[in-house]
Structures are given as C-alpha cells and as structure tokens.
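Just one chain is shown here, as structure tokens, and it is the form predicted on its own.
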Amino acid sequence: MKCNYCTGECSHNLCMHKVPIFSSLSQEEMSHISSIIKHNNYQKGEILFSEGDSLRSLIIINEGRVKGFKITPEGREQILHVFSEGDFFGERNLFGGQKSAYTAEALETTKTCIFTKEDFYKILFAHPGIAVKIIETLEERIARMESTMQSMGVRSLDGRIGGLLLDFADKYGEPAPEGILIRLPLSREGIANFLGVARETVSRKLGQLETEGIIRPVGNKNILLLDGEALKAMSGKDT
C-alpha cells in the first residue's frame, strides 16, 4: 500500500469530480477540499480493512474495485458489497462510531481518496448539501442489500442470477453492436460467493443462458447481453 496527499499536479483528477455527494461543490470549494485529501494505492488482493475494524476516515474509491464480505459460521466468504470508481464506504463509524461490519479487498489495483473524520466534518458544516446526498446514498445502499437478502430466501436461483446480471449490466455495462457488453466485477467464484451458492452451479447456469442466447461470454471477464428482456423476465424485474 503506497501513501501520498493530493497537491496541485492531481487536481485535475480529484475524486470529488466522480462522486455523486459532492455534485452540489463548486470547482473553487473543490480545489480547496483538495489540499486535505490523503490518496492510498491498494493491489489486487490486497485488505484495505478488515470487520470489526474502527475507521476514522471517509474511504472513496477514484479507480478500481472493491468488494465487502464477511465470513460465515460456516468459513463460507458472503460477499455484500461490490464497490467501484466514486463509492464510499467508513460511514458506520464516521457517523455514528460502530465498527466496520465487513471486510473489504481490492479486487483489481485501486486508488482511494480519503478524509479524516475530523476534516470531514468541517466540509460538511460547510457544506450540508454533501449530508443530503450521503443519507440519500446510504438509503440506496441499504435497498440493494434488502433486495439482496430477500432473494436469497424467496426468489429461485434463476431469478437471483438473472437480477445480479442486471444490477451489473446496470453499473457496469457499455452499449455494443448486438446488445450490452458487461465488464463483470467478480469472477465465477466471486458471483457463487455473492449468490450463496457453489461456482459450479453459477457456471452451469451462465452456460444455460448462453445456450438460450441470453448471453454470450466475452473472454473471461466480459458478457454481452443479447436478450435483455429475457433476462428481466427470469430476474422478475418489471420490463
């Protein structure tokens, strides 16, 4: 993990520019929050926190991914989280001091922006606006992981692939020629983690859908997604 602050070479590249909280700032309050921003360097694999831990910081992620887990009784990884280019996570502690609820790894080489809790408070003094667009954030978050866990226990596997494919081609996915090619942000291993299920069943679930030409894999880490109201028909999405 490499350590630096922000000065004026990296400006032009703050992370304030890709996230939604700090859309009401203007490029002046911007380049002032600038001089206060730690930037921390994390390889793939690499903890940039573990559960339980207290955080005293506001984390955003400037490039890269990282995805939230916890352990199961069973010693089963449950991912919760997958977070990517201007997602925040430290909230819990930064707000109202609990501690870390899960785990987050680096799932590719990933750069973060980071604000004390003690400087992060005197922006939001300065700016309330910044504390709307967090609750509103949060309130989004804490939906997903809802729906999340309701599918677990209610919709079939189908259902549940078919959505995380969804919420990914959401997020993640670029238009091309014949459908929506998504960049997806777990391997097979990483979607069975999210699932709850084994990797061979999400394998041989994907190679049903491309079957169906739903889908077609893209190399290893890409799917384009031929037939998108299928797929919002198998998730139970409305169309």
Second form
2 protein chains.
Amino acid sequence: MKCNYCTGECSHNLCMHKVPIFSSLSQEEMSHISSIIKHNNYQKGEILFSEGDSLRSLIIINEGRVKGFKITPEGREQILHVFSEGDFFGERNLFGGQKSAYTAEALETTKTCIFTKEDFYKILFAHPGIAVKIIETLEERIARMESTMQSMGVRSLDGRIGGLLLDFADKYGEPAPEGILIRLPLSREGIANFLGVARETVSRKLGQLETEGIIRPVGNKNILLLDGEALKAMSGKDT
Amino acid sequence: MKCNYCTGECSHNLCMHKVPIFSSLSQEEMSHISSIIKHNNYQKGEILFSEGDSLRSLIIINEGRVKGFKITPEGREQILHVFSEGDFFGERNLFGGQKSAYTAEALETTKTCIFTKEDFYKILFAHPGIAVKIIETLEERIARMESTMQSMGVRSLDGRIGGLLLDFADKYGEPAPEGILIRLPLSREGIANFLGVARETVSRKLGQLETEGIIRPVGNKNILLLDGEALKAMSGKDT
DNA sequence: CGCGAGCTTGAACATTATCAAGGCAAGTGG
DNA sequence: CCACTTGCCTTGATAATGTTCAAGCTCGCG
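Switch from the form predicted on its own to the form predicted in complex with the DNA and give that structure.
The next block holds the full complex; its first chain is the one shown before.
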C-alpha cells in the first residue's frame, strides 16, 4: 500500500487514515502524530486486555477484528462488542479513569495502533476538532448498541437473529449479484453468545431462514443475504 | 431552592448545576448560558419527541424521568433508555445530524431545559472543556448500556431481572435501614418491555425473589433490596 | 367506600435448552 | 495424495422454561 502522508516506507500501517477521528488534521499534523504511535499485532485467540485491567492507552484497530466480552455467572461468554478496522477502544480508561469492563480477544490476525494516555491528551488539546469527532464516533457506537439492544429485546428468536444479521450486513456486508455477502465475524457459538441463546438454536434458526429462502450460507463463515426486507419485517428495523 | 448563580429569582430551575457537563464553567459563564436556555414541562405519558423526528435541540432533564423506546414488529415497546435528572439526550441529532432513533415519553411529571443546536455549538466552541465532559458522559452511558446488554444476555430470567434491579439500585437506590430502597422508574410492564419478556413472567420472578428473601416489594413502585450479593451472583456483576 | 388500572396467579401450550450422536471441512503427517 | 484427527456445525429426542389466555386480586385514587 502506498501512503500519501509519509515519506518513504509507511511504517505505521496506515492506521491514521482509516480512523475518522483524525480526518480533520493536515498532512503535517498526521505525520507528527504518526511518529508517536506504537504498534502491536495479535494472533487469533490472543487477549488484548482483560476485564479489570487498567490499561492506560487508546487502541485503534488497523486490520482484523476483535470481540469484547464478559463471562456470565453461568460460565458463558457474553459478547458486548465486535470491533473491526477503524474502531477504537480502551477510551473508557482514558477519560473516565475506569478499569476495563470487558475482555478483548482477537477474532483473527489483528494489527493495532496504540497511543498512550499522555500522548493522546496532548493531541486532544492541540486539536480540539478531534474531540467533536470522538463524540460523533461515540454516538455511532451508541446507535449500534441501541440497535443491538433492540435486536436482543425482540421476543422471537427469528427476529433476534434477523436483527443481528442486519447489523452485520450493515457493518460487514458487501454487495453481491444476488444480494449482500456477509463475512461473519463470529462463529455460530459466537453468535449464540452475542444473543444469549444456545449454539444449536442458532444452527436451527439459520437452517430455517435458509429453507425460507431468506439467506444462503456460503461455506461456514459467510452468509449471502437474499431477502433483507424479510429480515427487517421480522426484526422491526424498517427505519 | 436557592440558586447561587443567579441574581434574584432562579428562573431556569437549576438545571445548569445538575449537569456535570457544565461543571467546569465559571459563575459568569453559567449565568450567560442560563440566559439562552429554554424550558419545557411534560406530564406523565406525554411524548417529548418521536422516532424519526429531526429535532434540532439538546434536552436536559431537570426533574423527572423519561423512557426512550422503539416499537418492535410484534407491536411491543422495546425500552432502550431510562433517563433521569441530569441526563441529556437528543445529542445524536446535534452531532450526527441524524434523526431520532427512538421515541421519548415522560414517565412522570418532567421538567426539561433545552438548547438549540446553534446555541449549543456556540457554547461548545467557546468552552472546549465541555467537549471532554460530554465524552465522559457518553462513556458513562455506554458503560450503562454494556451493563444492560449483559443483563439481557444472561440466559436465566432470574439473572436478567437481577441485573436490571442492580442497575436500578445503582441509579435510583437510596440507603435504607434494611438494605437499598429502589424507586422503580418502570411498571412491571415497563420492566418486561425493557427485558423483552412477558409481564406475567416479571411478576412471577419477582415473587420468587421475594420468597427467597432477596427483595421485598414496598407498595407497587418501590422495592427494598435486601440481598444485593445474591443478585450479583445471579447476574454476574461482581465487578 | 367504591372503582379502575395494574398486578398476581393458574393451567394449557409453545418454544428453547439440554444431552447425545453424527457429519463436514480444514489441516496434519505419513 | 490420502487417511486421520480436530474443531465446528447440524440434527434428533426429551426436559425445562417462558408465553398466552383467562380469572381474580390489590393498591391507590377520587
């Protein structure tokens, strides 16, 4: 990849340019900030941080996907977030001084960019426009969570799964000839842990949706969404 | 109530001083801002705004409580937020330029303070510290939503209800001789609509929790929490 | 004191969880 | 290149749990 903002080799993997937060900055400013960013890579299954850790840094995903989850008293994972390219997290620790509320684990090979709290504050005060961008980003996340909560609250499981598929389609979908191809970030078990139901039930319901001609599984990690309208009708996301 | 920041009668009902957002401002600045705030009062059941409205203002609750909800395809209300004194909302419309994702309805007599988008932007740029406060507040809301999502995801209903009671205790609880007295913002039906279950089920489970000596209903709108630890064990909120 | 909204309780029904067995696919080692 | 192994997904039968519909009760208000 070619990097327009750096001279010579682009050592920071372009993360600056993927994050809307920094979109208001000039080239020079970006270059400066780039120089203080650190990097970290993770394999699938690796833990970025655990619930209760007081990490003192902001993490931006440059490539890959990460799930944030807690362990329920039943011993099950409750997935709270699925972060992907361009998302940032850990910010709660920066602003609130709180400890991490969840554990973050890489779902695939993931590359991250890291700011220390100190560096980030410096940047924030030097470029107030960034604060507004952060607010906008947080609003987006809140909107996504509201959408998830709505999905979770729907009584019928079809509706719950449908809502989740729509969320995924929105975030991870790519147009395809016959519909939208969704590259699933989670396994069946992961989906079950997101919705708080049993693995087997997810299988059954997906099978049912396939029978109804609404979706078509493509391998195990992709789903072709044929009839989004049907899902919207089930899940109530007509808006 | 006496208002330290205003000369003479305090016409703006103190809302400025209840909102952490403005805590970094001086007396003079507050007085200035106070002068551009508008007010609105609502009776129980009144709608503040509806899903899809593009309201152009920020609303701060000065007194009372408000629920934010959507209608599911089954025709049920899915409650997404319960806002109370000091909370603000409508901000999504200000920053994202989006339409409202939910309907807001007063749960009791409610007094609000209102900024227009223009006024608020002026204030924001004049006092950058406010942006950081807003970020912190949004982080808190995200944390609350994460907590709610966790509650919703717990498989056992006891755990779900327990988690919700803990959330309420945290936000609306007052210490009492025997435990924590929770002034419920929602009816049984409201609780059911929050968790996405049937009214009757909520009744049954609350009855069960009472039998187990964990809670004691005080009238219909209050609950005395006797054994918070038991709830934490059920819901997984030991943190 | 009486009325009505909201809450509780009961019994039959529907859905999902659980337990158990079998299949498919990707990766490994001969 | 093929059999083997491992992890993940599907399917089936049974038991547990929640929903629904219906009836009766209680609290709070006029």
